[in-house]
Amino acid sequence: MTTTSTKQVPRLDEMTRSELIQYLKDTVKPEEGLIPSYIFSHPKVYELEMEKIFLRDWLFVAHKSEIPNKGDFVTREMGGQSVIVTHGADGEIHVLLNVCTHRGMKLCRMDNGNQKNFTCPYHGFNFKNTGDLIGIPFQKVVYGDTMDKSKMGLKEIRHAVYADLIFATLDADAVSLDEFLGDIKWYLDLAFNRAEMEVVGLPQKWNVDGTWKLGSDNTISDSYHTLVSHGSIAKLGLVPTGDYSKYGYQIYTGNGHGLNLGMPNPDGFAFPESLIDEYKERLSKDQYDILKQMKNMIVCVSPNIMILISSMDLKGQKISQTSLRIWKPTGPDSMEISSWVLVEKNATEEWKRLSEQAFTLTFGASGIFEQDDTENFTDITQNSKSPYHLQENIVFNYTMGMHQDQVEDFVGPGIVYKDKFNEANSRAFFRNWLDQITAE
C-alpha cells in the first residue's frame, strides 16, 4: 500500500509554447466565470503578457502639461524598456528610446529636467532633444568621413495623443490609437476633456508585491468590494452609507476598457461651478448631464490604465479629485504603481489645493483606500503562487451579475448595466487579455 498521490502538478515551465497556449485556452473560461489561480503568478504567463501585450499595446507615458516647454523632458518605461518623452526644440513631442546608439547605454537617468541635449556618460556621444546625433568626440581621429550621424539618432518611438494623453506603442504594426481606445474615448472626455487640465506636481510611486493583473481587474469591474475591504470611509463619514458603491452603471466599451460609473451624486454638483460655461462649452450635453450627476468614475483603459474621479466633502466644500495611475508591472508577481493629480486649469489656487488633498486622503500612496487595496493584491498574489493551485486547478469566482440584463436606453455608448455590483467588465477584459496572450 502506498499513501503517494498520483496527481501531477503542471509543469508549466516545460511546455512548449504551443502547449503553454493551449493550457491557457483550456483552463481559462472568462465566459463562465471562471478565471484559475495561475495566472495571476506563474513566470511563463508573465513571459507571454511582456511580449504579446506590453510590446503590443499602446501604453500611457505622459500627460502634456508635464512638458509645457521646450526642452521639458520626463523617462518613463514601456514593456521593460526605459524612454524619454520630451518637448523637443522643434516644438513637437517626441519618444525616444532611452538608448545610446552607439554601445546601448542609458542615456538619461533622471525622472524629469529640461535639456537641449542629452550626453551618453559612457563615451559622450550628444542627441538633440529631438533624437538628432549632433556630437561625437574625437570623430575626425577615431571615424574618420566613415561615420554619418544622420543614421545614428535615437530611436523614434511611435506615439499620439488624445485629450493631452501621450501614448506610445513598441509595435509599428498597431493599429491607429483612435481605433485602439474606440467607445472609451466618450468616457475619457468627461476625465480630461472636460476642462483644460494639468498635471499637479510629480506622479507618485510607490512599489505592491501584487500582479499589475489585479489592479486592472479591480478598477473595470470591482465596486463590490468597497461595502468590506473599504467600510470604514462610510464609519468615518466620507460618504453616505457602505452601499453607495453599488450606484450606477457598469460599462464596456470594447478592447478590455470599461468603467464604473457612480451616479447620482447625493452631495450634489462635485464640481468647481465658476467653470460650468467651460465643461458645457467642451462636452456634448448627454456628457455634461452625467458629469452634473457624478459620484465617482472608475475607469481601465487596457492593460494598466486607471482613471479616477471621485468626490468627497473636504472643509466644508464638494471636492472632487481626478486622478491617473498605471499598474507597471516588474515581474510575475509585483507591479509598481505611478500616480498622477491632476486638476482645472483654471480653477481658483484653493480647490486645487482641496483636490489635491483629497487625492492624497484617499488614493495617494498613504491613502485610505490605497493600504487597503494593496493588501487584497498582495495576499491574493502570494495564495495563486502555490504549486497547490496549479496542482488542483483552484479558479476564482467571476460569476457575478451573469442574471442581468443589459441597459439599452443609457446616453453613452457601450454594453450597460444597471448599478456596479457586477463582473461582468472582468469577464470582458480577461477574454481580451486571454485572446491577446494566446494569439498566434
Given for the second form:
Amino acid sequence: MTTTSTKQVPRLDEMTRSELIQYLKDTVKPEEGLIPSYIFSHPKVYELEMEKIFLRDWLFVAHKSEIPNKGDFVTREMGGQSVIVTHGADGEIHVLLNVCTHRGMKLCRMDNGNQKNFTCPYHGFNFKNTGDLIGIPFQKVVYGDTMDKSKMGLKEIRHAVYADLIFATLDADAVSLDEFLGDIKWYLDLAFNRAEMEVVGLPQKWNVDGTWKLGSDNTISDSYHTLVSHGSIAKLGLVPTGDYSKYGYQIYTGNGHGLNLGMPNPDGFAFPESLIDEYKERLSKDQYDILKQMKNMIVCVSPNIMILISSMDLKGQKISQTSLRIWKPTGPDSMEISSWVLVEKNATEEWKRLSEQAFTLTFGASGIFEQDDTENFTDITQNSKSPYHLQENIVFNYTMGMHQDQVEDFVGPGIVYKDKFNEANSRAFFRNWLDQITAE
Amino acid sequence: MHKNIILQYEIEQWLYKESELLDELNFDGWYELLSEEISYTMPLRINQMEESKPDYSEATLLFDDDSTTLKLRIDRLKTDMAWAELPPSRTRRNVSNVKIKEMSENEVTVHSNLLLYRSRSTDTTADLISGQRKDVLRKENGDWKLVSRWFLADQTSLGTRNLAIFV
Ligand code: FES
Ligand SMILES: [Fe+2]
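Starting from the form predicted alone above, please write out the structure of the form predicted together with its partner chain.
Time for the whole complex; same chain goes first.
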C-alpha cells in the first residue's frame, strides 16, 4: 500500500525572484509579531540580504583612532569584500577595494600596519596608500605607451565619518550617512562623542554558527533575556537579581536603528569623574543628564553594529566599558563577531586598564556575559534549518509589549517605550529588514 | 644533567596533571594549581609582515585574568545557568614540545604547545584551538604553582563560538 501526502515544503530555491519576494511578504509579519523560522538560515534569504542590505547600507569599517598617522592602515571586510582603510599620504582617509586592478589579486594581506605603498604579490603593480597606481614592472616593455596608470588606481569606496566612526557603502547611490543614521546620532554621541575616544589594540574575532540577524535582533530589543541567559551573573552577585534589566527605555529611531537604555544607575556615576568637564562641553545638557543616570546602553545600528556601554563593580571600583562590534555574516547560518573596545582618551591609565579588563571579562571572546549569548544564536539558527520549519511555516512570537503605550516626555528623539522588556524594536527592525530585501 | 631530566619530568607531569583536571571539569582542583599571584593572559594573534613581527598584540587580550577573576569564572561555571558550558563541552588538551627555557632555585619558565580539541553539543565538526603557552611555575611550600600563563592562539579569528573554556 502506498500513501501520498499532500504536504508540501515550499521550494524557495525553485521560486523566481518575484515569487520569493511575495512569499517573504506573505509570511513575515512584523507588525503582528510573527517572524518565520526559515528566515534565520535559508540560503535564498541570505542571497537577498547580501544584495539588498550589505551591498547597499552604510557599514562600519574602522574608528579614526585606529589610523591616527599618515600611512596607517587596517584591512576590513564589508559585504564579503576586503577593503583597506588608509590614512593616506594626502592626509585623507581612503577606503580602497583590496583588489589589484591588474588581475584581481588581494593586494594587502595584513590586518594593520603603516605603509606608503602597497605592492601586489602577483605581478608587482605598486599603489600609493591613496589608491593611485604608481609603478608597473617593466611598464615600457610590456605595455609600450598603451597603459594609462591614472585610470588604474584602486577602486575607492564611498565613505563618511560620524563620531569618529568610519562608515563605507558599496552603493554609490546610497543616501548620505547623515540621513542613513538619522536620530540614532543623538545616542551615538553618548557612546563616542561624550569624550575623545580611542580604540584599544585591534578587534577580537571569533566565529559562531548562527545568523548575523539574531545578533542585531538581540541587540535592538532584548533586555528580557538577561534574566535567564545571563542569570549566572546575577547569581554571582555581579548584577542585581530580579528585574534590574527592565528599567529604562526602549527607543527606535528609524532605518532599523534602535537601542535599550538602562537607567537610572543605582550604583552611581560609572564614568571617570575627572572627565566631567569634557562630557559637559561635548554633550548637550539633555544628553549629559542621560549619561549621568546611565547604567547601560545597547545600541543597534542596522544592519549589524552593536554598541554597548555597560557598568559594573570590578575589584571594588565602579567602572564602565564601551565597545563596538559587528555581526559579520559569513554564510546563511554563520557569522564572525569582531569586537572593538574603546576608552576615553583623557582618562587615567589606571582607569583605562580597568575598563579594558572589565570588557575582556564580560564581553570579549571569553566574556562571562558574552559566552551564553552564542548558545542562543547557534541553536536557533540550527533549528531553523530543518525543512519541517518551512513545511509547517513555524513562526516565532515577537508580540511582547504590544499593549504598551509610547512615552512622549523623554528628552531624546525616537519612538520611546518606558521599560525595556518589549519586542517593539525587533518588530521595527524586521519591518525595515523586510522592506529592504523585498525592495524592487 | 641528571637534575635537569628530573626537572623536565616533573614539569611535564605537572602540565599533564593540569590538562587532566581541566578535561575532567575539576576546576577547583585546577584552581589549587594556581599561585595567588597568577597572571593569565591571551594576546591577540594578527597578520603581520615578517619584518613587523611580533605577529600578535598585547594591547588586546582575550583573557586578562588574575586569581580573583579566574575564581569568578569558576564560580560561574558552577551555577546552573552557565549555558555556554551546559552541557559541558568535551575537551582534550594535548600538551607537547615542553621546553624549559629558564630555571632558578624555585622558578621555571616553560614553553609548550597546546592543541585543544573541543566538541560542543551535537557538533560533528570539532573546534581546534592550537597555540603556544609560555608559563612560569614557582615552588610554593613544596608544590609547583602557576604564576603566569601567556597563551597565543594560532588563529587570528577563533574557530570556536566563545572562550568559555580555559587554555
Ligand atoms: S594581479 Fe596585481 S599585479 Fe597582477
Ligand atoms: Fe546577551
